[in-house]
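Read the single chain below, which is given as C-alpha cells and is the form predicted alone.
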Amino acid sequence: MARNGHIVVTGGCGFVGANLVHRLAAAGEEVVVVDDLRTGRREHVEGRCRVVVGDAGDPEVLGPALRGCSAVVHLASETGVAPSVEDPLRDLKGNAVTTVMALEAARRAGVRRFVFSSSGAALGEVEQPLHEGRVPHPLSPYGAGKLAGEAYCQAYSASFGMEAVALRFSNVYGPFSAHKRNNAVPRFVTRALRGEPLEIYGDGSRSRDFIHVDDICSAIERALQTEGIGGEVFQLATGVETTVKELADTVLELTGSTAGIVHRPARPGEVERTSVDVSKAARVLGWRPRISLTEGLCSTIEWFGSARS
C-alpha cells in the first residue's frame, strides 16, 4: 500500500490512532502523527512515526505536517456521549470545528484523500438495523458533531473534488484503550482486573455492536486504497448485537472475576439498541470484520494485564 508521500494521522497517539500507526508502519508507510497529547500517549507510537505535538484544528500545526502528504486519516476528536452532554460547546469545538479545519488544511495542501472517523451516534435513535440509508436523528451533541463532519466531507468532495470519506465506527475496543473511561469494554476490563464490581448504567438491556480495533484499522486501510468513494459514508461494525449485561458477564467469565455487577441510573443521550447492516462496506470496500467478541476480549484483557504489570 506504500504511497508517494506520507500519511498524516490526527489523534495518532490515541486508541485507534496508535493501532493504526503500528499497522501502517508495518506495511511500509511513512506516517506523521498530529496529536495534542491530552489523552494520547506518545510512547504508544515511539519509533514508528514522526509526532507533531499540537491541535489538529490549528492550521499553524497541521499545515506544515501536510506538506508532501498523500492522505489524511482524521481521528482527533472529543469523544463520548456523556462528556458532550456535560459540555456541548467543548464538543462542538473539538469535534465538528476541528474536522472542518482539518478538511480545509488538507484542501489548501492539495491532499486528495481524507478519511474521517465518524460514529454510529451520528444516526442516533432510528429504525434498526442501522445503515447508510437511514435519515439521521442524533440524540447527543457528540452525534450531532459527527453528523456535521460527515456533511462537510460530502461538501468538500462535491465542491473541491476531494476523496473525503466518512467511516461510522461502532463501539470499538482493543489495545491502547486504557484512557477510554467512558467506553464499556475498557471500563469493565479495568474494574474486573482490579477485583471491583462492574458498573452498568441502566438495567443492562441496551445493546451495542462491539468491534475490535484491528477490524477498524483494516477498514481504514481499505478506505485509503479504494478509488471513487469521495463523499461516501460507511457503517463499520460486526453485525452482531450484544447487550451490555452480556458483555459484562463475558468479561467477568474471561477474567475469572467474582466481583459481580452493580447498576447505576441510565445516562441521557444514549440509544437503546445498536444493530448494524455492514453490507455496503463489504460491497464497496471489500471489507468484512474478522475478529469475534470472545477472541477480541481475550486479546484486550491480555493487553490490559500487561499494561498493569
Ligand SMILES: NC(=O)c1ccc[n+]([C@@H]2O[C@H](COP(=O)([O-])OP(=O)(O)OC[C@H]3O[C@@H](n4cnc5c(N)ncnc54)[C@H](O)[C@@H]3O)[C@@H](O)[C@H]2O)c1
Given for the second form:
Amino acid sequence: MARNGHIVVTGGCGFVGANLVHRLAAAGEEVVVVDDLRTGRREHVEGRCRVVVGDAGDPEVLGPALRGCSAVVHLASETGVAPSVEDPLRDLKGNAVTTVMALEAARRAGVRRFVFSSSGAALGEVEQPLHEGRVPHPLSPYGAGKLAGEAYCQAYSASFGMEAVALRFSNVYGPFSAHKRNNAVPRFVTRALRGEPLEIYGDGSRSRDFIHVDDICSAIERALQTEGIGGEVFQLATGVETTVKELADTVLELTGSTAGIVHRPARPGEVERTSVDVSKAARVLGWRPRISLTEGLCSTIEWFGSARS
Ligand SMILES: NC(=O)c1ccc[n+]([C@@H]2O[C@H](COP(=O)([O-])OP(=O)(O)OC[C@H]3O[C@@H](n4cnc5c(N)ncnc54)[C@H](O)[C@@H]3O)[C@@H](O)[C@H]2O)c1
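I've shown you the form predicted alone. Could you give me the structure of the form predicted together with this ligand?
Then the entire complex follows, led off by the chain already shown.
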C-alpha cells in the first residue's frame, strides 16, 4: 500500500539500499535516494527512483530531499568492523555523526518515521543468544557508532515524539553486494566462481547468522508500517548459527569449486559467536525470515555469475 509522501532512502545505491529501492518501487512507493556514491552505484537503482548525489550528513543535501517526505530509511554509513579499527575517526564521522545529522534533518523537516540500520556489532561480545535485553559491549568503533545511533534514535523519539526505530542487522548477503569485500559471502562466492581458494580468517570456528537481504527488506517494510515502535530496537537475523567453515564448505559445494580453503590470521574486533533470538521482531513487527541459507546462496551465486559475465 503506497504511503502519503515519498520515502527517502539514504545510502540507497548500496547493497541493502538497492534491494530495498527495488522492493519499495515494486510496491508503488515513490522513493528518493540520497547517496554520495562512495561505495554505491547509481545504475543499480536507475529508473526506480530519483537519486540525489551528496552527503546524507549534510543538511543542505538531505533537507531539500525531505520536503513532503513521509519516512526516512537511513542506510548511509561507513561500514565494516576492520576499516573502523584502522581509522576510528573516519568511522565516527561517517557512522554516528551522519546518523545524528540525518535524524536532526528529519526532525527539522517534520518527518516522524525514521528507520535506522544498526548492526549486531552494537551489542558486541555478550552472553549468547543475542537479544534486545542484553547490555551492549561493542568491540569495535563501528559497533560503538551504531550503538550511539541507536541511543540517538531513542532520544529523538522521547524528546521530539519521533518514531525512530533501530534494526540490528546480522550478516546480510544477496544481490548487489559485489563491492562488500570484507563480508564472507561475497568474498567466498567471488573467489569460488574464479576457481580460487576461499580465504578464512582464523580457524573458521567463528559463527555468524547469515540473513538474505530480501528478509532484511521485508523487516524494514514492517518497521515502516508498524505504529508505536518509536525508540525500539530489534535484532534481525534468521536464528540459525553457521560457522564460517560451514559457510565456505556450502559455497564450494553449490558452486562446484574444488579450489579448497586457505587460512589467514584472525582479524581483531570480531566476536567469536553470533546466535540470535529474533522473537521480539516476530512478536512486535509480525516479521519472520523466510529464506534458508542454501536457497539464498543459490540465488546469490546466480546473481554473482551474471554480474561477472
Ligand atoms: N551488509 C551487512 O551485512 C550489514 C550488517 C549490519 C548493518 N549494516 C548496515 O546497513 C547499512 C547498509 O549497508 P550496506 O551493506 O548496504 O553497505 P553499502 O556500503 O553497500 O551501502 C552504503 C551506501 O551508503 C552510501 N553512503 C555512505 N556514506 C554516505 C554518506 N555520508 N552520505 C551519502 N551516502 C553515503 C554509499 O555510497 C553506499 O551506497 C549500513 O548502515 C550498514 O552499517 C549492514
